[in-house]
Amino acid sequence: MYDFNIEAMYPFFDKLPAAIWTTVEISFLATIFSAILGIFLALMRRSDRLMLRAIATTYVEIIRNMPLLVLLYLVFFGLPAFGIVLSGFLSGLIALTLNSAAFMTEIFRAGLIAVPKGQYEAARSQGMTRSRMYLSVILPQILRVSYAPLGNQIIGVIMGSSIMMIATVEEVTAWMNNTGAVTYRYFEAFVVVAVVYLVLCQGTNLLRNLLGRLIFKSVAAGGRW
């Protein structure tokens, strides 16, 4: 019978926080760097120009077939050979980033394919500038479509995050695999971690509720996005 103890990992743990400052932080920053390449790649989906849908097209369909390790592979371990050296946080940064914006084009192009025609002819016949047609009409109108999704690939981020570790980023995943190394105490340290990524996820998914319901009740009232 397994012997669990949970009291070994105690004198870890106060490293555990800044550990959870990084998955945070790197989740953050590849959630709204991927979501504004997303936007611009599922413009370029839609566009009328046959070489801009073709990038697009070409870059989604290969990056959401290669798995987010593989890619994180060649960011950090690849372009060192032709003498780009990164830092593991930046080369995990980038590879997530990269990974969720072909995910977030997907989500954003969906959100394009649902706003009406009528709605873009409306806002032209307004005499809108088609920035200021894609600022003001279009993109508030994407986000209540979206808003469901982008939360699903947010928790996916914060998820692909965990094997950062690779990069020799200091985040949860990483403090799991130095605390058992230590210990021998493997179990303990998953159970750790586990709690840690549900509580993220969970903490993160009741945050984006919150905000929608903030968010679109404040529109449907007949205030400003």
Partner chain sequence: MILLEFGGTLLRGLGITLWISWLALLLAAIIGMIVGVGRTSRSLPIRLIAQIYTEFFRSIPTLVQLFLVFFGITFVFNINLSPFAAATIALALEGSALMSEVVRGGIQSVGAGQREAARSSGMRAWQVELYVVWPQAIRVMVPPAVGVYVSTLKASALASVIGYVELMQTGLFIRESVRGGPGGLTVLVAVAVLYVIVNFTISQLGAAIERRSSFVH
Second form
Amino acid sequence: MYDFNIEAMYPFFDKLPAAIWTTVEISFLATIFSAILGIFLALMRRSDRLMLRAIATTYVEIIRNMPLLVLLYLVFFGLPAFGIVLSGFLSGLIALTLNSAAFMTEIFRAGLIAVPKGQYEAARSQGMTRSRMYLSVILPQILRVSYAPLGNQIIGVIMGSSIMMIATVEEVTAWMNNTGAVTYRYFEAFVVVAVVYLVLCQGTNLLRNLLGRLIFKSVAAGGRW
Amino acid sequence: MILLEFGGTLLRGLGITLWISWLALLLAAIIGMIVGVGRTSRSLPIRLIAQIYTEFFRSIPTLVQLFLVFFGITFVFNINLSPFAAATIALALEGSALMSEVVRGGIQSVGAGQREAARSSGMRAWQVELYVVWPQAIRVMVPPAVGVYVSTLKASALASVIGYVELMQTGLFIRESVRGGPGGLTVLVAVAVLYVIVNFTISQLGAAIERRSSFVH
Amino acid sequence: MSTEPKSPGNGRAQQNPILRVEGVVKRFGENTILNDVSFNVQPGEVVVIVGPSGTGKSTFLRCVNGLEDIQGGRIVFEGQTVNARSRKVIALRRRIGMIFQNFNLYPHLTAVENVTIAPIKVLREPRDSAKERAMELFRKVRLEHRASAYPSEMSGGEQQRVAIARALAMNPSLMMFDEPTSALDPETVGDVLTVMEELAADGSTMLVVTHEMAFADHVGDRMLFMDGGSIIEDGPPEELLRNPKEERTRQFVNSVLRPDTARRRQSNGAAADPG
Ligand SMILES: Nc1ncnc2c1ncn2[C@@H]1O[C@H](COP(=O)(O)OP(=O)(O)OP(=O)(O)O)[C@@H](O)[C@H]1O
Ligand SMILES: [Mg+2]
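Starting from the form predicted on its own shown above, please give the structure in the form predicted in complex with its partner chain.
Time for the whole complex; same chain goes first.
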């Protein structure tokens, strides 16, 4: 029988908070940046100009169909070829952001479709500027539709952040790998890391449902899909 | 041109990627079917267990699962898993969680009225499922199941991290062999293009099935 | 199935009722939906249930079919107590045909497959004879030409007639209808009512929840007025419609029979989500 020995992990716990912080930091930044990028791409996909639509659609299709790991390698090895040398963290952040932006685009696009034309017309007829209309009338309605899939996407970003260890980012999965390699106790290291990820993901999930309930007073039907 | 020299090798890598993700999908479908049915069970404990399974695997990154299976099992059970076996198992576990959601969604998409009509005609519980619910649910399941295949295919690139030589790892090896040369980046781009072409094709297929199979109601 | 001609009143009380409902109570949690409902249905009788929305008419039919269990009283069908929790309820449901407001046809099957699936799978009838019988039923509901169509290709009225054929295919001894015409476009309501009228004339035993007062008056042998989960009045339709004993019945009948409200009710019914 395997003798499970969590104590073997204790000497490595001092490095864990920094690893967790790195995971949270890179996920948070990637979420924010990709959401902004996603909003613009979603608007481009609804543009009257074919060129803009084509660019946005192509971007989404390419990124959606490419493994995040491949994208990471392209950024990590590719940018130096053009003389741009970035830290592992920045390379990882760029890859994670570019990846997430494609999914954000789809989420916001679905949200945009859900807002009826009459809403735009009503806002215009009241003399709102374009940006005022989007900010005060359209975006709140989009968020109402999109906050549930947005929560899923944030969890997706956290999952994706684990791949950033390949670019030497010292996040949670890297902690597991290092600790396991030194102690030969991968299973114990896994248990620790599993708890961290479960807390991060379920925490996001809870927060999402709570916010949904508070802001939209609708029953956030639990499901993460 | 580097691609002329290594094109065949890359395509062989693609073949391996397709094969391992297909195998993982198959296993995922079997496990996902059981878990997905469990999630619609009338018994609360079964529903809970199934939901915990889904949530657990969906909350653990694939790479972590891969490490657990490849290194963890080696030490815990004292058996040596090949990178192939470890990657297949990890991808199947990950996929099964996604599949269970697909199956649950499919079953729940069949309206309560359908079950009621079937029951009121005197069908037994299994007959209701077999003749009325599942034939309808399957059609709803196919498009998202195609999506699971695409995501499994993408996740399979991670198998390169534990040294399994599929498309990604093939690309990395070639890059290594031309160390320093600009061809290395070309190879990575070629790998990316291959993934995109294959996944895009499969996705479009799924979308086509979706358009054809939806009931006009 | 009884073939004796419709003879209102005399003699029927001595017969064995096909359905006995004794003090049925149905609760959903704290809410009492049915409160002490009692009445009998004799073979060959057409009983129409009317009443305002939300009074538990649908729930009652579901209880008779064992789709819901009851918290008090007894439902006895053909001498057998309906118990939704017992396995025997499956055999019992085969002898009761049920027609739903929103048809509930199986969208993955053609009309004829919808009709034959239960006879083949449940009654183990040979495919050919089941199909033959289905075609016979399609003639009865005047849909021979639509046998191979899918539900999505049919109008509401056609779908509902397929649903009637589907129920008849099991040779039920009781047919229950839950607002069979409420989800239909006005121009197709007549087709369905005609089929139901012919069924009644053939001597079928029917329990019909409906808002179609003309049909209730013409075809019904008896009318029950339900309100607040109880039967308020039970008698011949002409009595309830023209000379109600209870004040609540009178109010309901007035509100339904006034032509303007009647029309509004109908258009509401057609627009409502059949769910
Ligand atoms: N599964 C359920 N759980 C809780 N309450 C229910 C359930 N089904 C029905 N009810 C409640 O029971 C009451 C009676 O519903 P029912 O559908 O039987 O009414 P009805 O007389 O058929 O009305 P209508 O004419 O609108 O069809 C309603 O208040 C409804 O909200
Ligand atoms: Mg009803």
